[in-house]
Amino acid sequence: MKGKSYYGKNVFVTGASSGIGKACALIFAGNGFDVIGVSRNTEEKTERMPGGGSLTLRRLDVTDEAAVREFVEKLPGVDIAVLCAGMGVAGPAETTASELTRQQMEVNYFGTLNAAQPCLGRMRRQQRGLLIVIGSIAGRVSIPMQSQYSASKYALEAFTDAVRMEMRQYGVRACIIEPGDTKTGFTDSRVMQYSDNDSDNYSSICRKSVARMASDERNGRSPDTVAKAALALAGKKNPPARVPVGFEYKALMLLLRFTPDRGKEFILRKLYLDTK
């Protein structure tokens, strides 16, 4: 199967070795796209695929700024870049560890930052492309007990929103896809940060909050919902500012377009605070 593309079938993908960036890369190779995924920890390895195209996996780490800039710079093209490399901090707010926070902004700002950069230079010039960012639901509501994670993928929807308005004029899109509930090893690498002491005023509910969440991404979609929203892109001329994946996603966005901010804490809290 080919997969149809407005942009070209040179596709670079970040955080490819597993779960949403792995799934991203294995799609697009799987309908015709030359893709090059990186991650910090893959089996370097070049494959041809049954869908006629190819995957080529390098080892990259995308915080390193100047290693990323010099890696897309020789890229043989880059057409479309899907960046997905992330990871993930609980805890309340009050008590998150400075370094803790700082690595959270640094994989998941900075990280997509480091990538997307070199890209739209090279996208620009060549006068089309297109960029898409995977962001989450988390980006759009604030979740307790992941201030962190929430607001790096918060500054994610403020970057693509600005690189959309600029590079229009290049011919070059931007989209941020929002996942909700997925089933991906992101659950269990997880880093928290909280105390296993019961007197903490914190231990508790963020013990039964993160419980609640690592459930509902264990019983989530599959990463391929994600990845065959990313290639559906592909095929778009205009596409959406943004992509919430899952019908059910979509209604709830649509849904807290519509409702005060208190009716928005007021669900949240039910779902992730008044647990039992």
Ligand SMILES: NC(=O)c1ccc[n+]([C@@H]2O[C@H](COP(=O)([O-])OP(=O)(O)OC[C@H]3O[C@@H](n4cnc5c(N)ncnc54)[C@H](OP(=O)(O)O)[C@@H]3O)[C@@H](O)[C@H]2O)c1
Second form
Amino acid sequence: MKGKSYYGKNVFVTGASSGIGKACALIFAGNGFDVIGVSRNTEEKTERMPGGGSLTLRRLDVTDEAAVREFVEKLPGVDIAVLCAGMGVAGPAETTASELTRQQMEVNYFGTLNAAQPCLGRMRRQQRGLLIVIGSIAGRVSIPMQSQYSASKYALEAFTDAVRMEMRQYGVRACIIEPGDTKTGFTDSRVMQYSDNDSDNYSSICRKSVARMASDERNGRSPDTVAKAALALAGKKNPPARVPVGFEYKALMLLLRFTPDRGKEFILRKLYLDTK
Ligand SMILES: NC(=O)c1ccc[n+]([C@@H]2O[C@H](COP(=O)([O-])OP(=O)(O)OC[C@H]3O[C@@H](n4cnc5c(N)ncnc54)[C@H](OP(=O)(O)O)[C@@H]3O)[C@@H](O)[C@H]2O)c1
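Output the form predicted in complex with the ligand next; the form predicted on its own has already been displayed.
The next block holds the full complex; its first chain is the one shown before.
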């Protein structure tokens, strides 16, 4: 096996049909790991990779708790789980419909939970494992016009922190990767909701703000950079709790640690609400 692994070679990836999940599935399989990747829309197949690894793709909706549990229980092994499945909802906090908020939480939070729980059970029983959750910079600072997306990612931070403490005694590690703008299918899949009534300029601010985010994502990093960060974690006995991806985001997270809330919000307002 080319890739270093402290945990074993069986990797389970959610959201493996596109973007970050696809890049993670490919990098692990290309480095000698046996990867099983799931998503709703995929051609089911198994491929042997040149480095001795393998990639199996299966259809699975992470919001179907019973199906996910049954699937994970039947996996040949789960040493590392990389939970990437997710989507984004954008719109003003005041008006985002509760169905959309529920959809956001169903996929990003409950979907991750549905996959994490049976994986953690197997890892605890074998006294070894690594849970890698794909969070976001939006799980560390709330992004205007993405309140529900940010809430779903903050929830994942809280979940992963608690798992890390609870499971340490069983040899199970948990960490969260926090990508910034990344060029994937995420931008086009985003669900947006804002009213067309623009008497007070609200929807036009929202529209411009979302256009700004979309443009930053389209010009963002390749998902391969996130996959490399995930692969590196597999070789660490004590991986860091959180992993921002890229020098600029690592520096930003450090800077924000010492910036008072007012300062943080000034910067975020300038970035996302002051779009000329
Ligand atoms: N792109 C960014 O700028 C960025 C930044 C920070 C964090 N992230 C996070 O990175 C993760 C991956 O997103 P991405 O950027 O790679 O976007 P993407 O290219 O749209 O990939 C999303 C993946 O999630 C899968 N998925 C969505 N709903 C699912 C469900 N109910 N069940 C199973 N799979 C489901 C999709 O596959 P199917 O549609 O086939 O099911 C797809 O494989 C997300 O958690 C996102 O929040 C992205």
